[in-house]
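A single chain comes next, written as structure tokens; it is the form predicted alone.
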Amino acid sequence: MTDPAAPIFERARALVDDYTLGAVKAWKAAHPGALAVGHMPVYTPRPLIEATGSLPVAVFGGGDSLDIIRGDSYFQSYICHIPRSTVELGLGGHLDALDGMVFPSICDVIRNLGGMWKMLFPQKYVAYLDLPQNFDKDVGGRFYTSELRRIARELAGRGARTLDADALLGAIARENERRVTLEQLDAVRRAEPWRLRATEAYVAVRAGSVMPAEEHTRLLREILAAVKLRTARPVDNVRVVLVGSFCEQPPFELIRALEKAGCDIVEDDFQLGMRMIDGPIEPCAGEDPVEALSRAFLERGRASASRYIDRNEKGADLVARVHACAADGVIFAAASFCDPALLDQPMLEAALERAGIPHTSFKFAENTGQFQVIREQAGAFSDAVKLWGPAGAPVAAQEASV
């Protein structure tokens, strides 16, 4: 029987492996004079940049698809893969249509990934977007909601629209609407991951990065009524919620192997920008709009290790979600030379051992091509949490490194 998501799913593929920004490109023509903004991961505030009449693009570096020559030369060896691969799009030209590009500070390794653009680049627009460290609404709040109008007035001087009110109230819709689709979709994919895979999911988020909000939203929901029409059967895989790719991104490939090791992804942070705000965006009666951003994520922004958690409890968070998607274990996939990542962890582990949930880990590059080691590590965790349940499941000591 044909598959009825199938020409969904290539569409959205296609855009997620097109790093040359064919549809940006396409964006652009048929809106002249607006600009296409880029921002790194793992959070930029799309609503933002779409208030202004631009496109927000998030680049997520070269993947296992481009040869890295240049971009090699600009940086030391012992650091995550991703600003090596963006430098080298940035130089063969693949990120022309780009005016600009935003640098979130979720790492040192993006602070000087965006000093550096600013040398290679200097005609294109630059901003290092600084996130609260301080939850107070009247310090941090302050900081970061002054932080939002200075790029918006950036923006502004280099041809958008001067950011208004209504504009941004009307984004701010447009997301909250994308937001309860992709909730409906990570629905679907916890309740019967064998109707929707984690890969399928993966490229129909990461498909939104090229796109308006509003747009995705439409391609969402083509998805979710062509699942729905599939002749799907339970499989007996065990439930696992992976964690630590939520800057570089794992080869696609990877996270097939995953799948056919015999676990479910019923959760992840691969696409954590798209995910970081947990409900709706909820301006008050009279708030400034871009007050109510700035509220959102000191409030509600999702627990990540590139987010202080202020008071919270580490890893508190993480036991929670495991819960609530009832799932049997963790599956830690960091970025080699990750320093967010790899430096919670250990306080992650220890928060999933007082609450008795096994858990592995890896670690992988963008370029990677190699996954038999993973795979056999994924399959060895299945087997274990299928044989002795998740209570008392042993935990791999063993870390795999490729």
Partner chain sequence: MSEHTESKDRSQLRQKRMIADHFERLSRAKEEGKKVVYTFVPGNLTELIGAFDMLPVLPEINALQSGMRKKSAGYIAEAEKSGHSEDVCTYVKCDIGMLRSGNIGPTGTKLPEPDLLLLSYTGCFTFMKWFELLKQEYKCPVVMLHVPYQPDGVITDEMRSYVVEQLRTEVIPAMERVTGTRVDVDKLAAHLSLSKQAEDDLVAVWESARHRPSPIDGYFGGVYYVGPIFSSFRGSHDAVMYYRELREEVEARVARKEGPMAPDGPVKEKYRLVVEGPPNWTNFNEFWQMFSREGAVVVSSTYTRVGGLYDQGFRHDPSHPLDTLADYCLGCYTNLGLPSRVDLLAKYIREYEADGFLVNSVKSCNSFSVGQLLMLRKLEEKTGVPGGFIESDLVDPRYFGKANIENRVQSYLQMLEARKARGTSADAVVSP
The other form holds:
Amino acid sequence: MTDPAAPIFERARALVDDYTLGAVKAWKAAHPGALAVGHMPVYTPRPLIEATGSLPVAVFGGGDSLDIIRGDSYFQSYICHIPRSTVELGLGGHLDALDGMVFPSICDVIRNLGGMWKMLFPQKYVAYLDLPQNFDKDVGGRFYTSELRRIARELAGRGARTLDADALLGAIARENERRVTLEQLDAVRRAEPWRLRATEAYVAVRAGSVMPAEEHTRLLREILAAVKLRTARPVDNVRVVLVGSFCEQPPFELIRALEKAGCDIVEDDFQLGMRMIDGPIEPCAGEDPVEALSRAFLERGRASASRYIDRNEKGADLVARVHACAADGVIFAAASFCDPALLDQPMLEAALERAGIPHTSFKFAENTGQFQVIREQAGAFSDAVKLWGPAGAPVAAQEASV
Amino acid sequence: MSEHTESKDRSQLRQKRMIADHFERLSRAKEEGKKVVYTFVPGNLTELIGAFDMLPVLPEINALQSGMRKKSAGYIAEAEKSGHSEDVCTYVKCDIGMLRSGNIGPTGTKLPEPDLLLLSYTGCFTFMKWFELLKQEYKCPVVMLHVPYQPDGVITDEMRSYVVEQLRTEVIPAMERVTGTRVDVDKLAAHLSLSKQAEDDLVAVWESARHRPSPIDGYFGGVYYVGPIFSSFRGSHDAVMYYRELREEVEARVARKEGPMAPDGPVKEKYRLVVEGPPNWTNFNEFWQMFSREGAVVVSSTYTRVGGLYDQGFRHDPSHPLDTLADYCLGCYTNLGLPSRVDLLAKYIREYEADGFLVNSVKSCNSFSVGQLLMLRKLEEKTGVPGGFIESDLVDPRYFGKANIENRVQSYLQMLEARKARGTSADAVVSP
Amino acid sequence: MKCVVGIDLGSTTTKAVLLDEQGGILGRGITNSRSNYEVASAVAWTEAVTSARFDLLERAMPSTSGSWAKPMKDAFRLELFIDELAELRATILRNLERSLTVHGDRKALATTVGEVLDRVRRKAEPLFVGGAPRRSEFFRDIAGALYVAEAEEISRAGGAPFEQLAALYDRAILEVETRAQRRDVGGLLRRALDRVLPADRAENATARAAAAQAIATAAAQTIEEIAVVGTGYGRQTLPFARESVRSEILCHGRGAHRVFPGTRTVLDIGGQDTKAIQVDDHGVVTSFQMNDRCAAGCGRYLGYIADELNLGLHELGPLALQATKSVKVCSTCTVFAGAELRERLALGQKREDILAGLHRAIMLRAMSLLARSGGVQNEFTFTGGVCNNGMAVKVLRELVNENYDPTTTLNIHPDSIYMGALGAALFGLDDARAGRLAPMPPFLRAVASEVSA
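If the one shown is the form predicted alone, what is the structure of the form predicted together with the partner chain?
Every component of the complex follows; first up is the chain already shown.
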């Protein structure tokens, strides 16, 4: 029997692979005068951009399909890969469809990339979005809402619709719907990983980078319906949570290599921005919905390396996630030279060790071309977990780097 | 900071004594019931810490001292052994390694454990990770001061009030809890007023480099000059005295038309340079000599502005204590967007009549390093002055490739020379 | 005759160039650096003086001598080779005599070595005077290739074991190479003359008389070095006077500009580093970039790959040129190169296709460095060891066409290895003209006095 989901995934994959942003160009052609606004990882509240009648476009660099020349010419060898390919895309004209770019605070690399963007593309709108590290709504919240309003104002200055409460409430409602659908997708992956592979879930989420929330929700529902018709059989794999890929994305082949090595990735932080808020954004009656956006981030923003963990113990969130999705272990997959992920890792590893959860780690770059070492390492890890159970697995396997 | 060959100068002796006294005080802190705060250099709240009679420890300074004392390689290895990646900031690893090796400070005495981790991070995201890591090691409260970034080189009211509110609702209450005393605003204002005096003199020192020859090296020498004001001494009488003496010494050198002193003697000014980026600490003197021996004097640098842009007009203002602390934190060099950094460098190149500018790109510091190659190009366009580019690290000796660095420095200086002599070269008259 | 000397102490080879006071190239020499820069520079410099003598002779020759000038030059080289081979033979035999490790019949072994070297000499002749292609100018390369071939054959035919013969060569060549030789240039010239214009033929009499006159004129010239400039990787380790040292970046830029005066951009890929240099219309460097501490993408990387595939370095380019497609290779890191190569071979990818990808990866890195230094301007000159690799050149041309003006002239010179030394000599000429005379450093002077005797 042919796979009922195959054509949908093919469509989604084509969207993901098209670094020339054909879908964005098409959207702009259908919405004359409207803006398309790119945003880098880790998190930009997309409903805000949608509410100004603009299309938010998540930019994750150029993956492994670009020759990097100009990009490399701007970055020293000890800088991660995503800014190289992003600059290469920009200078190659592949991001011309974007009228602006938002650089959220995640690390010094992406922050400075924002400054570079201003100098490289002086005609484009460039915003640095300083996400608050103070989570009091009257302190960090006040600052954050002023940031959000500023961006909306500046977009309006570039021809976007002036932000109004109704438009934002509508965008939030559509985002919430997408969020619910994403959760359903994750639920399938967790309950029946053989029905929906991690690579497929990845493509399903990533395809949403170039479309409004509503359209993404439709795509996700199509996928959900199709994968339920699949007649796949359960496979005896280990269940892992993957951590560290919240910004630069690994190549598909790497995710596939992990799967082939016997790992079901039941939870991850790929493209974290799409799932940054745990649960829906909940506007209160009579409140400016910008406040709701802010509150969602302050109170229900997911723990990540770019967010200061003030109250909880470091790693507590990860341990809870491992338990919640009944995972057997954790794979740390950080981009080479990613300061936030790599500095976080020893703390998270310590938390896992305290909780007796096995883990292994490696580094990658978005254009990594060799997977043999990773495949072997992941294979050994999954075998060990399968044979001995979590207690007997090597708690800290040797770190590989590719 | 550490040993300086210009040891005859009064200011130098004073600085040495100040540092020794400080570590002495730290070693007695616990028995004397003094509270110890660990915090960072850029955007430090020294006056506020002083108002609470707390003693600051600055892990970055410890790390750079470890680099200068050739201890950093071992400390970094220690941290990497315990699971830290080779890829990440070596200041952090050096500090973690030092901690694991007994936390012996630069003067040989054990550093006291912190009573408060004051995580005020200006211009560097890694600071946050650093203190998250330290938080694992110490059972003490941590207080976070998030200082927003200035992408457009402008401090908005929203930014200022965000910082002020955090000072009011988080930082000061945390200090009050740790010390058991209320904040004394008059005392804070008194410290701020002393800061201002020292800042005036420091600016005079920076601006002395407009003279030819420049009486100071504003980078290699400059890192010593910023020692007191960037670290634990701003707002103290000692610092006021230090900067007064330093200014007098520099003015005397101007009158005598003397150049700066380098580790191997006085420098005869041949090239005037502006430098962007932190120095390397593991081979500091060797690095300096690559310049001083060629007669290259740094007339201005941005690294010496990471603890405040005083020469651009900022002064601590005792009449608005919290606002002024906020503006100080927001205004440090690495908190500026790249276009502002380019503007500032261009200004230095023009105002100090530099022959060239050089970027020392350090592996550890993404805040500084990312975008420097574009800055280089933009600065060349803007000023017509040629730029040079070298790569090293703060405290990881593995990243100090002497031959490579020396080659680049010499090539760059010889390029400046050759450009001056253009038109008189031999091949102009020879047919190939 | 007054001249200036440029010496380029590279990480793999040391080069010397002599210029006359007008800036004309008088002589050049090259040797393997080995790690002993002192000896290497003396050897290179001695060779340069020898070749300068020959150049002086050429200048002294009457213009009617055109028909035998070229054969004379080839013959001179051959005679030089024969001398060097004799030196090698003497060294091998001396070592053999003193050796404590050679057991068995030493005399027989000595005879066998003699037989190998006789054959080498016979085979070498057509390489110099017969117009057969010569892959290298190095004595070590020419003699080594011939020696190995002949030793293999003799040992197959039942002579001494090959390993034993090879070991004798390996040890001796190191000694020969690192010994600065006093050359009897007059004697060499006379032998060359006898070879080209045999004395026993009456029709040669006039030409021989003219040549003898020229030789006398040339021999009467003294060579006086008035300025010397050192450059290259090893320059810091040598006791050159401070002001006699120039950065290799300036020297490479200037040398390339001298050879191709239209040059505005220079790419130099050597063993240890890659340099992208922009020069102005005077050959003065206006901006440059070089690789950081890691040698990824440099010549050394190709060396690792060659080792990994059990190939000679010079075989990589031709093999890669046979590729039908280019496999995408990401890592130009020397550490990971082997692993990536093995993985791809294990996946069944063709060796030449992988090599094509590797070459592309290296040149992409070079392109980034070029972009960093200010791009590729017309004319573009490619120098350094890697410019002898046909695939590297092909990929570079493609990338220039894709990213810059496709009409950009790409210059490659067979003698590009001398660019650094040439640039250094030009700086020496500047110094001399400005009255800054820099005598030969003492360690070179010792050799100098001997050779110019």
